[in-house]
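Below sits a lone chain in structure tokens, taken as the form predicted alone.
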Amino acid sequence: MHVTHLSLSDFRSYAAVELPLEGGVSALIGPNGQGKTNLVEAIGYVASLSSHRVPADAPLVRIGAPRAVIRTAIAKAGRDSLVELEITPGAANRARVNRAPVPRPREVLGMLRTVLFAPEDLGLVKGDPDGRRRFTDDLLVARAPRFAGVRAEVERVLKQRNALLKSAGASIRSGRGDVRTLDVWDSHLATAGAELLAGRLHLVHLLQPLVRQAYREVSGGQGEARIDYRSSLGEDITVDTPPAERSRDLLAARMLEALARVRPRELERGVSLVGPHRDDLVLQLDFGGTQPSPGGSGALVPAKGYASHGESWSYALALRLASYELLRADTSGDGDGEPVLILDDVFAELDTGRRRRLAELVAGAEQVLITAAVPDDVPQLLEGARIDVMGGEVRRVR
């Protein structure tokens, strides 16, 4: 799978741009602020229907324009396809596949798979749980696009349920309100939330050995990365829970029980306290006696707050490399599982050892798109096509 052409209209800084691409390595070179990241951001948006830089769509539309359009030509398993997305702030976005409209944009999910490395990835290690939940759910959707609907349903139910908790809390606490409506929303949250939770648990179970191996390779064997999942349902719900005990039905029953227990506190606070929106991907480092752990706190420590800057980068890279390996392994034999690798201004952030090891790990990918301020930021092992980006214009150099 690789992108053969990108066309933008009124996207970010571009009024219009045409960018032919090919398999292998392509490096987009130019000073900061010239629009390199805007190009790879557009490709990532086609794969995930979201930006890695901003949470809303409005900033993606060029100032003064009513809408933005992304057109991406994709070659996959001997077939060519064209995906078009129209982004309109304040209105529903629209999508077309091979010039034909589709009912809703999320129908295009799965047509292009990307794994994007960016400086923002440090937030996966150092930031709040919502970033790690998003990482998990984005990968879940990339593997199985149906989870986009599950994710949207959980968000819809939480919005309605929280509104009810805020508006009806006082009357229900006083005995004047009717709890039956809240019971209905509890049931909806348990059903959709359990499906999302089951998917996350299975995903993290698959990621565990891949993250461990990728961290060893990126860090040069300095410690071991260990990931797990922390559920609001209780400490006994982990990726090591036997599959029969983390089925959707059992998880839904557990969620209903938990919701019943916390209802008084939810009514008091006006917010949902149980569900996948309260969970976290647990990132830890195990030094296993090979070196002193940060702060002298033992061999196993949380990555957040204890990992050095270099260790945090190694962990963030390991999460993305593991994602790439998992997606590549999903192929059914037709090449669909090979994602496009995007490295957005990453090498400038890395020391020499990590830069070299990352280059060695990604050099064999079907398509690698790199952005860099200067040519020297691109490792020699990843030399390929070069495209200069300056003042909103793109020019192929080699």
Second form
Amino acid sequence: MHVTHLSLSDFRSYAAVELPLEGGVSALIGPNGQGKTNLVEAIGYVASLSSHRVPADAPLVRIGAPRAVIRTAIAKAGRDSLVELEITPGAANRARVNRAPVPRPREVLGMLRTVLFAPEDLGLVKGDPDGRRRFTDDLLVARAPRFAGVRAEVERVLKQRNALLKSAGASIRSGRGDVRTLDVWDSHLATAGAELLAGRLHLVHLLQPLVRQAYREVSGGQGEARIDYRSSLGEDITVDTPPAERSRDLLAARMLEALARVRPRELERGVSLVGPHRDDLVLQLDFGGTQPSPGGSGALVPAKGYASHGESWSYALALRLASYELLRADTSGDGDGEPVLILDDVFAELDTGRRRRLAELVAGAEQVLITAAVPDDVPQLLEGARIDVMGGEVRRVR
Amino acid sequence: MYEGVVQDLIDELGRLPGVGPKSAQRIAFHLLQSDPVDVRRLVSALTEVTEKVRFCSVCGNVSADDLCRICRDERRDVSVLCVVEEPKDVVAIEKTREFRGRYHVLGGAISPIEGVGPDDLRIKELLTRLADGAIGEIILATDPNLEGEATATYLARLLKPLGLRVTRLASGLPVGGDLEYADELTLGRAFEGRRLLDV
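Any chance you could show the form predicted in complex with the partner chain after that form predicted alone?
What follows is the whole complex; the chain from before opens it.
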């Protein structure tokens, strides 16, 4: 699939802009602060209904304007479709597909798929678990939009449950409160949480070989990447657990057990201590004896802390490239799962070798959108359409 | 900003649910331009509501007397009790004319975020009503959202040991709608709640 036209009204710095696009490589070139990233951010928003830069919608609307509108024309499996999103902070967003309103914006998930590389990706390797959980869940939703509902349900249950733990914790401990309400929220957390967990385990299982392969290609040979999933339910639940032993029902039962076990501590601390919100995507590097391993027992070390800056970048790129491969290979729906690749200001961050190898890996994609401050940041291999972005104006120059 | 009393009226109207500042302004000016007789009728309706309406001492529904119309009605089936969140849910179910039992209004749903626990709902009153053993079935008709489901689960766990038949309203496809337009969650529920066709 690829985007054939982007039109923005009151989005970020743009009062109005029209940007015709085509398949292949398009580079958006312009000095910092001219609005390049705003354009690709809008495309990413249509795919995921969230921004890769900010958690809330308010900054997406031009200052002084009541709402922003993103229109994207998408060519997918030989058919054109038009997706329009109206973003109104503080109110429900609205969506239209081919000029017809849809009941919920969530319905547009799956119409457009993107994989977005950004300087922030380094945080996947070096940052906190919640960035990695977001990475996993975003990909889960891109592959199967129904998980958007599951994810929202888990978040709502957790909010309610944490509110209860905080307020009732004291009274329950003193024996006055009613533990049965907590039992109710436990069962809801177990049901929704197990579904999310099962989805994540399956996803990471599929992603594991793709990340290993992509890391090998990007890093140019140093070490092996191995991703794993760490569940707060116990160490025996991993991506290698056979599917029969990680069914939703079994995981839900495990979660109930775990919740019962940690209940005294939860009441003490007022937060939910077990569940998908406490899990992590574990990123490890295997140096296979080429480097002295810490602890001496094995050559597998966590990427966070042990990986160099360059290795961390290779890892971050490998995660995104693996996402791309996974989505591309997914032929469910109309058979066109290939996402639009967006490279937002990443080449400037990479050394020559990684830059070249990344360019080689993405050159064959159906559509690649690149943003860069100077034309020299775009590898020669990725020469294509060039659009200059200057002071909120876009101009096709090649 | 408008002068004194006009702005006060707009502010008061704006505090009503579903009325934003623009609508409040429109309603206020509509009232200012209306026939004073009409406005007085509205005023007296508001006064009467605040003075006369109270809640039924048995079911918790809005009522003009100590007992509401439904609790007074002898023809109602006393063995079936339908538990709802709000008085407006009673009205919705009454419109179906399918249900001939009586109601119990909880006055909300369990929501720790809003500080609503079981003790804040009319659950004690519900248990009192069950004491004489006349009620054989409880229909849980709380909203099909997270809080409503949690309330239903809570009540089911509380009531099951009493040996009652506890049922929950089915979730599923809207009548007259298209299957393709149903969201996955609703469709999933509809599959879970499918039933045998009697032919």
